[in-house]
Amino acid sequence: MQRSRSRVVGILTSGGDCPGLNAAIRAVVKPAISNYHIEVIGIEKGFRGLVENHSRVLHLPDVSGILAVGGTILGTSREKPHRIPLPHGKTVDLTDRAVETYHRLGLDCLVCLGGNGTHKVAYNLMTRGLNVLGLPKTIDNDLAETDITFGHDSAVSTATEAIDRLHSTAEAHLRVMVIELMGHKTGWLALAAGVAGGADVILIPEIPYDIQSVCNNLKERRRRGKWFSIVAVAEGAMPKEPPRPGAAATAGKDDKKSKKKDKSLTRLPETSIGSRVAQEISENLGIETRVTVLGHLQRGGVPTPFDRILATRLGTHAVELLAEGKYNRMVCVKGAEVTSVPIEQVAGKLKTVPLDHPLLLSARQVGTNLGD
């Protein structure tokens, strides 16, 4: 048994769930208890659990068999201590309660598994005198100061499989299939899945798209005998020019007259960027177009082997930091190395896809249209 400067630590998962959370929890709890005799207290329901003191001591049996399990045994939420929702849309700042719970539990450090919002909250708690450690979790892979986040590879795998499946139905019906993927502000997920799935068009937030460029590409494909196409769209993708009023207003509506006029109209909610792109393709080219919004399927399921390994490496490195008494950092990946950076370098920062990123360049080399 090795000596540790940390005696009692808390651990919570916050923000959207993703594959690999349980693997990371396991990677913290097992060595903390077995190698350093650190007591680990699980905080349930994310930061709301810290405010309301929903906690329990974790033992080795609690993390047995969870390596390949999706979700999180601790539960999660998107609520933040400084903005806890109240009825009628109001919020209240309960940061003081979170600080009180931390001290009441006798924690030496709070380990926070999450993405951008989680690390911003962790930084705010640090400024209130709490010790924190962060583990980078997000399917979007948009956290600053780390090459990769756990959950991303699993989401890419799920999205790629969906694109693979759309290929066969697109080819059978000679259609354009639009698939909308997650990624409000960055295109890492849509880009990776689009390249892996062989999408013909990939639209991401970092590159405002020109619908004429997209349509010209699809038209050229048909001229060359490619009668079906796959368009992968990140949910945060934006056109270079705002769409004309009502351009996609009929998408998804049960309008018998409009269906008789144009059977190629898509059937999707008007709020979806995927439906807007599909509608514009239909109107411009008269090509039968369908759209799939993958949604929360990208968050679910078991983690890939890559994410299980990554979460394990990140979690065990966090325990080494706990044992050494090195707090207020986020564990991260730099090249082949697992290391850590001060959490203030992460909080409030966003890692977008550089326009000269090798994956973007490779996509262009194989003829993928990026909407520009």
Ligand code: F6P
Second form
Amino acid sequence: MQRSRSRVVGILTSGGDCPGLNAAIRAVVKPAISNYHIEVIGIEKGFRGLVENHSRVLHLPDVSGILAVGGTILGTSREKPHRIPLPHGKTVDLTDRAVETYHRLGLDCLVCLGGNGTHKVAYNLMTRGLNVLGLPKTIDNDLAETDITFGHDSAVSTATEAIDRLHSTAEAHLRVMVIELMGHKTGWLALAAGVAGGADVILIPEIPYDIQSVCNNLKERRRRGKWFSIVAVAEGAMPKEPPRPGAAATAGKDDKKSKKKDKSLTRLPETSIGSRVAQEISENLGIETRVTVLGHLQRGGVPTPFDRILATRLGTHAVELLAEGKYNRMVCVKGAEVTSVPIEQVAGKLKTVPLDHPLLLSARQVGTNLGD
Ligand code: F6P
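Output the form predicted in complex with this ligand next; the form predicted on its own has already been displayed.
To see the whole picture, the full complex is given below, headed by that same chain.
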């Protein structure tokens, strides 16, 4: 009797990194090899590695000791096969090459660890006949069809610690400290860290802010003898009013446009929305302000225990799907359960903070100003 060949799967990490990626890779590789005799090939540097066939077979020692390590042993990139950048700002569609690599490696399925962009690409590859599975990672927690993504809890923890540290210096100097947190399209991270850190004002992209409302809140705090305040701002927050002509701080909607046009490799914090909010507060109230842009500190470092557990549950669930030959799904969390949904339900859908979200309501209940 002819023995059926053992299965081969590829695994890659794509998009911005986050704590928990290595925990998830380990959770796929270990059971795949040990329990199901599935060979796992690591694709390096995200989808660019699939286009260029940068890959290596992963063995058990490769995933030993990585549970608590930040970053990703596979490397990552934001590049998408259908839009690979060329010099001079042009792009080229190399999806065919990605499909070729998949077949050349003899893959039965490609496991993609990523956020929104990654799941869109995975869906495109699925429409080209490849089998794919998605695992939801992003510090932003903005992926549809899952209650939570791994990486988010670690980022909330880092951001909360930063807010805690700002509190003592804010109080010592009687200043308004503005902290800008990641989240270019959604405010999950700023909201969670803001509530956990007791920020007095939280500004998120879902609720365009009115600077007068913010200032009234800060004035009222002063009236109650609170001479310092913390303002947590998501990087994608935007004002209700367009910026005044000639205003020095140019973040918000206009800044997004200029970021798109700016093809340089460096993103400068001076143009941040945090700086704009701080400037508006000091101009309106004559209060001394300082700005902290927490930036990539939120993506680095070790995953929290919560993220290690979550990544392990999601990764091992993915292997169960592989073992059953159930493809083209994203593993997700619904309530207490780890389950999966068809990938087309996820691709291209952003999970924003609903305006009636319980955490927004709780924030309001404890007197937090949300800029509206
Ligand atoms: O991964 C999403 C994210 O964390 C966003 O919140 C942020 O805008 C973005 O990454 C920045 O990432 P990079 O500097 O790697 O492009």
